[in-house]
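Quick heads-up: it's one chain on its own, the form predicted alone, in structure tokens.
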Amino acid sequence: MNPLQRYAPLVDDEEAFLEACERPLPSVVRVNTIKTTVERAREALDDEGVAYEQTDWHPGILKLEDSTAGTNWPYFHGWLHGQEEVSALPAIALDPQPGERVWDTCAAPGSKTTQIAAMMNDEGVLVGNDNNLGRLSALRHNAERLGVTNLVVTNQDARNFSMKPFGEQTPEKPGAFEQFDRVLVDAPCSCEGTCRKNPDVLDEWTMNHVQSVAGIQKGILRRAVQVTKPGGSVVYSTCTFAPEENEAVLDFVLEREDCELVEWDVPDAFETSPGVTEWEDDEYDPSVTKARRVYPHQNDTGGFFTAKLEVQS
């Protein structure tokens, strides 16, 4: 059985949702606002005669109608840079600002770090962890195409990660802490909602994957709020449909650390679902309700999870 039928209870229509995840994804490219403006990089397209299309709900995200993301002069210079569409929703949610420090948790190969750093202004610190060490070199290597300087590459478990590196704040360290203003944990899943581009995950899907991938998932963010400050944010998101991996892991959360739900303002031109609170003979919190589902059928992107919580103490 293809393993999206599963989710048919969670959609509005199943026909839809079936035929828009057997469809390939548009080509997107998200405007690196380090190097350059939207306007420079659209006039940049014209003038190269790349044919796209401005989103209706972010200006600096473009779908490219007839070529791929790497083959334009302002890719080459780090003007712009290939991230699926709906990828771009995690830092919106987390709304980094300049001079914070904020960590990355699952970081490589470095799409949302980096656009991070670009909401960021470049400015203040941004951890980019990942246990992968093979995938870092990736995260470097758009870190340094796009112009990115205010990052620092870490490679830890991220469920165990050490806040010692850091150090406590002396003379001679001057810029260490203790916390982070905001996480994001853009966590490792079974990767349902990525079918579209690789198709593959649906052949090797399986529910002890699933289960295993889970807990890996309620390490990452139970350690996520206990190393950020009171009051800070962190943001958890999954390219997945499966509730296991999704409400079940914040319900988890939710009863033993000591955070809470929020609301996070969508864009409003891009459609989201509630959190479901029951799913087969499980039910969760209510407040799951604020995290925002995104089904492919709903704006032709990939499948997504994004919650956002807040720290108490």
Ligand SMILES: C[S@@+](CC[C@H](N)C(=O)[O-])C[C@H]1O[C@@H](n2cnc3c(N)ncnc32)[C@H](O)[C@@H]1O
Second form
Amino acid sequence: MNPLQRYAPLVDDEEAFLEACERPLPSVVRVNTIKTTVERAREALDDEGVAYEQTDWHPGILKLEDSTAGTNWPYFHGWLHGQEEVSALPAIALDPQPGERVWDTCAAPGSKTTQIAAMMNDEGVLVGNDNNLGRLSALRHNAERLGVTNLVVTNQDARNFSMKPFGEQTPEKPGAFEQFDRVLVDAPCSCEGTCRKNPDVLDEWTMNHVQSVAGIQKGILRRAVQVTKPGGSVVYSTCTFAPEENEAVLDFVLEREDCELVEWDVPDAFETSPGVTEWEDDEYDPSVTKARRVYPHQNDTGGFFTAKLEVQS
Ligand SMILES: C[S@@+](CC[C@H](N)C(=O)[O-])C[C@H]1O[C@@H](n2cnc3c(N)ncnc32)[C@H](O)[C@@H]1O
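I have the form predicted alone already, so could you send the form predicted together with the named molecule?
Now the full complex is given, and it begins with the chain already shown.
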């Protein structure tokens, strides 16, 4: 059985949802504003004869007519980065500002890290962490190509993250670098929403994996809230539809840490659905409706989940 059928009760149009999940994903690039402007990047693509269409919600996110991302000079020079359209949403929700301290808990291979760096105008301190050393090489390579210089790379399990070299840390006295303005948790997940790019995820899907990765997600999100300063923001995102990995994780952390879910500015032209408060035998905190779900048939993208939390104390 196709595991996606379990989400029929959540979607407005099951047939359109399942049909969209089988179509190949459009090829999309993000303009890297650390190295160029949207206008110059578009001119370069025109000169190269690469056909594209601007998405109707972001001037710097371009849909290519064929999958030439990665094969033209604007890409090699770091003017463009191949990034799935919907995966640009978490950084938009995070809204990082130049000069801030930002932690990207699960950063490799760095699409969102480099997008965050560009939104920070490459100013301030961005810590890009991942527990997988091999994937960190891809992060370093992307950061280098895209000209990111405000990045510190760390290789830790985000559930126990600490930056001891920068200051002694106790629960009462966080280390010097352990009061971030903003933190992104783009969590490891069962990746159901990437089925248009990688249909194998559905063959490999098991409920055991959903449950085990949900445990890791809860640990990472708790740590993210703990190291964010009062009034700071934490964004939680996954590329999966499973409520066990989305609303249930938020519900767990809302009960244990001093934080609350807040609305964020979803681009008007992007169709989303609210987080769900009930799933199978479970009920979640009513505020999880502030999270946004994205199904592939809504905007011809992959599937995604994004929520924004504000830390209270
Ligand atoms: C969805 S991917 C991140 C994609 C990345 N944010 C991007 O936009 O390119 C999740 C990442 O979490 C990492 N990861 C898994 N468990 C982790 C943990 N306990 N601590 C830190 N990173 C972890 C994986 O190695 C993987 O690179």
